Partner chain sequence: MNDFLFTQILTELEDAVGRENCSVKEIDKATHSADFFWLSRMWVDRGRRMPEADFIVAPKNAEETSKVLKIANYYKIPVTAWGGGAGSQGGALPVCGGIILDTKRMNEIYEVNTEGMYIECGTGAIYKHIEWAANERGYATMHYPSSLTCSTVGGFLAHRGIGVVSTKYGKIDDMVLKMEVVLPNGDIINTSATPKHAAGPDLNQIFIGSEGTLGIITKAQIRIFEQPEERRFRGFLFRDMTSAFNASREVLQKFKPSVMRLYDEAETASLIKKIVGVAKPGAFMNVAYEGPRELVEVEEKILLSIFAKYGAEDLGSEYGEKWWREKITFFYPGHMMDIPQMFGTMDTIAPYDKIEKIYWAMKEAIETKYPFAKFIAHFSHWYEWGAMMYDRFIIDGEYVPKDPVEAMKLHNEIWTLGIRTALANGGVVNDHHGVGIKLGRMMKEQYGPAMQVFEALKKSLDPNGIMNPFKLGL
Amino acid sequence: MNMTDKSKNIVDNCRFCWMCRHVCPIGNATGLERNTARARAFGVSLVARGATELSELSDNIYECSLCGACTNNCVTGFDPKVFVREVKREIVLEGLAPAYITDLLMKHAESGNIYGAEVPGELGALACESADTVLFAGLDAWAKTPECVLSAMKLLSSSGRKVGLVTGDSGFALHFLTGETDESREAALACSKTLMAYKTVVVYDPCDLALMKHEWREWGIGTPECISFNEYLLSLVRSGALKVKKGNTEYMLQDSFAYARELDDCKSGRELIDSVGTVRDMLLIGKEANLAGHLVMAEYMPAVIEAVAKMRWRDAGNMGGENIVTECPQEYAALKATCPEGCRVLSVEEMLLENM
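So, to be clear: I want the structure of only this chain, in the form predicted on its own. Can you give it?
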């Protein structure tokens, strides 16, 4: 198995503090030791030493959400996501991917995306090639939560600014499934060619934005002038273009791991809440936030992702929260599907729209 020295160092230099055991959302949902970052690293080490076959490890590698909770809490200062992505690439290149992963990759080959989805007609009707500023809705957003994209466009329209809509695939899903491969880079390049035609790109999903700011640049792919959806909304609220009203409703923010840990932004969502109501934080917030959902993993581990979402509702309930505000389609979909009676899930744009 081919691994970089960086990955080998991460695999072999654990101090056995076991913090990853306590913070992994998948491990906490399954209760399995194999789902800790250290246990996964130990398995990779066995493969690297020839003590077991890579095929024995493939299922376990795909049980990692790459949310970065282990990285954030690693006292050794290492990033387990690095070796997980490298091993995924090796699994795919050696033809050892589990059948459920192969099925998703086949859908991509046949339809252009892993869900085999087509852009909903109501979103296609909002496309505007003449706009200088566009909202980019990535695959998870338009394929799985089109209602949120429609709400986002309705909100932006109310600001009086001309903002078009571009739907596409940043390469996030393929990168998650295959690591750095020609296929994931090609998807990113195709998306880049489309977005570079615009002056400003407002990126709806922080997972797409994190990929653009990190992997795209590492791959030498042109990155457009882009801003996160949260930051763009804040600019509209601050300027008065979005005329929101301050009320007494308490909202809890479900921090997106991409915003909090990949983009170093734990504030914008809370500032948006503060503009219309009161922030009431749940347990485990900011950079320490637990994952609440993952649309790609829900395709092959639906019961586990459901359990992850229910655990997040437990965290909210323990702090008396009823209204959870999400920052990304992955967590909106999962929390919406598991919403307890008497509670609500709102996307950021839905929260602002109900306070105008």
Contents of the next structure:
Amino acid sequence: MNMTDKSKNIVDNCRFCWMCRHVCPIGNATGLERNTARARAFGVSLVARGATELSELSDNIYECSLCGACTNNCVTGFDPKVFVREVKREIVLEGLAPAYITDLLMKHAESGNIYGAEVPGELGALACESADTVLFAGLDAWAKTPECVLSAMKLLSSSGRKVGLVTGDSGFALHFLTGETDESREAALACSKTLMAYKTVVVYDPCDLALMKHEWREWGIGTPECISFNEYLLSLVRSGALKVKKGNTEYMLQDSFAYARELDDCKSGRELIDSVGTVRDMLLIGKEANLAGHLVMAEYMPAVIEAVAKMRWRDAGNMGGENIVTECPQEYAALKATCPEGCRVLSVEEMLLENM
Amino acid sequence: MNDFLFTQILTELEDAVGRENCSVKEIDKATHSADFFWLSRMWVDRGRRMPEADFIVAPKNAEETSKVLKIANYYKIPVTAWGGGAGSQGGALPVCGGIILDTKRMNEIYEVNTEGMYIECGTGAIYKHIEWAANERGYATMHYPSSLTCSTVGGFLAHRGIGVVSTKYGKIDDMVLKMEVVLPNGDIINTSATPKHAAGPDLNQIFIGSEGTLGIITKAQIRIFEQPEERRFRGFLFRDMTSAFNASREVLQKFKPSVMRLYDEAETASLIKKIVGVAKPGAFMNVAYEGPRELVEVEEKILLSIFAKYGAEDLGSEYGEKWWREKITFFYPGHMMDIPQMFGTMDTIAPYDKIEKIYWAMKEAIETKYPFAKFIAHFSHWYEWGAMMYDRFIIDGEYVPKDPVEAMKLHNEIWTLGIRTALANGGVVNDHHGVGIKLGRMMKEQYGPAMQVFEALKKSLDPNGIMNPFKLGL
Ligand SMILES: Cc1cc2nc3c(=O)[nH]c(=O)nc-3n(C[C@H](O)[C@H](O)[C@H](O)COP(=O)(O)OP(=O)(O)OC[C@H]3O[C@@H](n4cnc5c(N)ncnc54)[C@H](O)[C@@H]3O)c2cc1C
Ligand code: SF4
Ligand code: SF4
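Show the form predicted in complex with its partner chain, please, because up to now only the form predicted on its own has appeared in this conversation.
Let us now look at the entire complex, which starts with that chain.
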């Protein structure tokens, strides 16, 4: 099996270490021993030693959400995401991907997105021609939570700023499913070409932004001047362009793992809440954020993603929280689908809109 | 087992726990074949496969567990409980195949009872998760082993585990009020409403430490405590261990610190220097005391005056605080021993009149017979009458045979020598990691004819011998 030395080193260290198992959202939801960084590394180490076949690991590799909670917990600094991505690519290149993954890849080839959805609007069709600032909604958000994207546009238009909308495929889903392959790079390249036409790109989904800031750069793909949706909203609130009212409502923030861990932003969401209400925290926040949903994984392991979201509702309930605010469409969808009676899930834009 | 019978049993197990909770996949079998036991790690590191279970089964509760045990008893196939698989004695290894009963679906936290001061939970709960549940309500479990994040409530009960604040709050056997246990024949029993009674022997204590050989613990009520108003640390350097033992015994006649850790000169010069930064020669000791502020003030005075009397150098609070922050850093890869080194922890316990003697006897025995081995120790759980020694041997990779069979022989020889020396000088087979398959052979040497009590229990509760065979010397 082809693996970089960096991956081999991580595998050999993680394979007998259990220290981060308590933070794995998938392991916690399924209770399965194999849903730990150590079990995954252990399996890969057996393949590397010729003691089992790569095909035996396929399912288990796809059970990792790449949320990075383990990485964040690792005192030594090992990052199991690195070998998981490499092994995924190997699995795909060797033709060993499970059928439920190849189905998604087929859908992508046929419809341009893994959901096989008729996405509302072609790439760039909704862009406001004269705007030099655009909101970029990746295909995951646009296909699965269009209502949020439209709320975001509504909010932005109320600020008086001219912001267009561009939708497109950043390569997030393909990269998630296949690692760094020609296909994921090509998708990223096409998206980059579209976005480079704008002066400022406000990125709606933090997962897209993390990909642009890390992988796009590593792959030498041009990155436009990007700002996260949260940061952009904050600038509008601070400048008074968005006139929000502060009320008494308590909101719990579901930190996006991409913001918190990959973009080093644990503050903007809290500041946004603070501008209209009060932050009430639950367990595992900020850098330790616990995943609450995943649009791509929900396509092939919906029951697990549902259990992951329900666990987050349990965390919120334990601290008396009723309103969860999400920063990421990946989590919005799962929390919405599992919302207990008497509770609400709102995206940041929905929260601001209800406080105008 | 032939295909036909295998499939028959599989369908029955699937019926008991649900198809999705019963696996015969290679990845699941492999994942449940190596635990924290050095031999299992070495074996797979050398490209071998450890013995694997035929079925991996994850019941949700006592009822489903009961069904699994009834099936296993009927077909006379072994059942090995697996909690976190982070045990170091090979306790959870399915050495005879059969069923691995993974407890982690039994992870429900049923109740956090702040009046009765306990949490009722399934034993598959990761201990850190019940700690979080306590913390959310402003309480704490005060059971802080280094494996807090990776082991289960059931695993700690089954191995009689211990955490770093045990000197004040106790071992796991002090932490439990009541348990639900599924006996090998599938009967579901409850131990008793409370632990401290005179209604006969304490049933809790029969199952605590039984390592899955007498039944499966499925539910437990675990104590919670108020968070201390203040927790203070103080580091000390003693010129030798004898003065540290004398000083500590005297302190323990007056009050109970929460943390007490004395490192021998070798460990002070290695691990403590590396992680905590103490660079002077001597025996480093870290003490924490906690509770209401007024009491902490008084305890600090007593501690300082007694330790000064025995010549301890007061290093202030900085090292102790650093140690507290870094206390589990030691256990992450890159900070501790790892393959290709050979190593093991031979923790034992004895009264003060014997514990230091045991240390020197073990050190001499191991370092003399195996000059390439390093023997280091710390003493980290203390009582009014004695202390626990957490001693380790470490052999660098170049001295470890490449052939796994030869490596296993060397490993077992060293263990036999070490434990025999501990027993001969008044120690026990183990303090808190348990026995497993690693030390089963030493149980008869410790207990002699007393072993028949355990054997009788085993025979009557598990006449078919299906529960975790070859563990605990049973
Ligand atoms: C990094 C690290 C640090 C450690 N530090 C400590 C420490 O500070 N203190 C300490 O005490 N230990 C420590 N240990 C050892 C380990 O955590 C304990 O032995 C723990 O009790 C194992 O629990 P587990 O859930 O991982 O059990 P497993 O390894 O899965 O099983 C252990 C034994 O218990 C049995 N068992 C498990 N669940 C049940 C059940 N519900 N009913 C009946 N039998 C059951 C198994 O069959 C097996 O015999 C450490 C281990 C590691 C890896
Ligand atoms: S990421 Fe770190 S903590 Fe997690 S298994 Fe690997 S080495 Fe252990
Ligand atoms: S990246 Fe997330 S899902 Fe994957 S092993 Fe780590 S914690 Fe679990």
